[in-house]
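Shown next as structure tokens: one chain only, the form predicted alone.
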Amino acid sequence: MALKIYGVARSRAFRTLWMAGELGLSYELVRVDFADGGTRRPEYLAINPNGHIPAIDDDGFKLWESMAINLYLAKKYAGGAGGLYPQRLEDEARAWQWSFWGMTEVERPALTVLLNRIGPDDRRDQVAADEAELALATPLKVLDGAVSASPYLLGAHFTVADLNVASILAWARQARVNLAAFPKAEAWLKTCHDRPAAQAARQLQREG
């Protein structure tokens, strides 16, 4: 059975499908969109019962919150030095720093900052949307920080802390955030995003 991603690319799905581009996976993408409420279909309860999106099916094993499924991609399916999984286990922690660091400190300011400037004009909040970018500067000074000592965030390669964080930064970029502040932090954002399995998903985002 191949792997079966669900969700949409303008989601959280959107780092989902980044890794599995990024570890040259096939995979079905079986559309569910919050949108049209489709994340609280029974079908899709079934899957998830959290009804929200991503959620995956690996062969009958099936896994939902985006950065679980997304270390157990690259742990399951990128092994081996220099893999997008770290060999060590000081590294496999510190992956796992950064991934739940992503979601606790850069998510909701970036999601705010994404919702309240370019979602729809009735319910936006130009207020919201500059605390939230001002609360944004401690985080990007503490990556600002890391990326300074070396060119990701575990070292010399590209691994799925990076995958993780800079999927999450998305959003900024996409709220036209000012990063000016953290050039090494800028530089290290647009190397992930302009890698060729990151415009992929990108391009799925734009074909909806």
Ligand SMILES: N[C@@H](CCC(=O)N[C@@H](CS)C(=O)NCC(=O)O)C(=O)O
Contents of the next structure:
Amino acid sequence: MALKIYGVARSRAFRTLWMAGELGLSYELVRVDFADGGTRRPEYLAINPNGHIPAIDDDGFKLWESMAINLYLAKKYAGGAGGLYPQRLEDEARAWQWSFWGMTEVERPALTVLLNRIGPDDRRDQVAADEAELALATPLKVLDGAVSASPYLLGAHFTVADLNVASILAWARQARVNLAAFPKAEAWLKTCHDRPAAQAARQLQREG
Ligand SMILES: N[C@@H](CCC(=O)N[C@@H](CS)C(=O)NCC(=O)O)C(=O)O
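Taking the form predicted alone as the starting point, write out the structure of the form predicted in complex with the named molecule.
Next comes the full complex, and the chain you just saw is listed first.
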């Protein structure tokens, strides 16, 4: 098989599995798990020296970092107007903007709420969870404004920008972050997460 995805669905590999599903790609999921030390084995470090999942091997081309992987896959395989990857240079730049924004402004507080609210009992810290939820309000307001102006982040159609941001925010929904103050963002997120490819990736998560 040409495309290998390294990771497990209950990790950031979820993002790549969702993207592969959107694109209708056939792939091999190579099970590398952080829970059993798989991410630190020499054979995996040869693919991603950071020891993190996900990573891909696309016919010999190896790539790591979830957002970079999704941008690459979308650009390579989405093709054509109305596809997941924007056609105009400016829209492409906005897809990068939203992807970097998701990683730098959203990911840490979303993960902090998740780990402290629904992580292992002995590691939960309600105060840290509440503080992180408060910190999320700033980027959520930005997102709410963006999807008030157009149905999706780059305009009328769902693109890699939506997938990347919504896949990061999946943690916030799992952690039951209250989105009521951001009704447009909440509706947009639900629309993204209701897509069949997102549901299929969620199902892979439930299966472990
Ligand atoms: N910035 C990286 C982060 C990847 C990452 O930290 N993945 C976690 C799982 S969600 C991991 O591999 N942790 C295992 C470890 O650090 O050993 C990305 O988005 O791909």
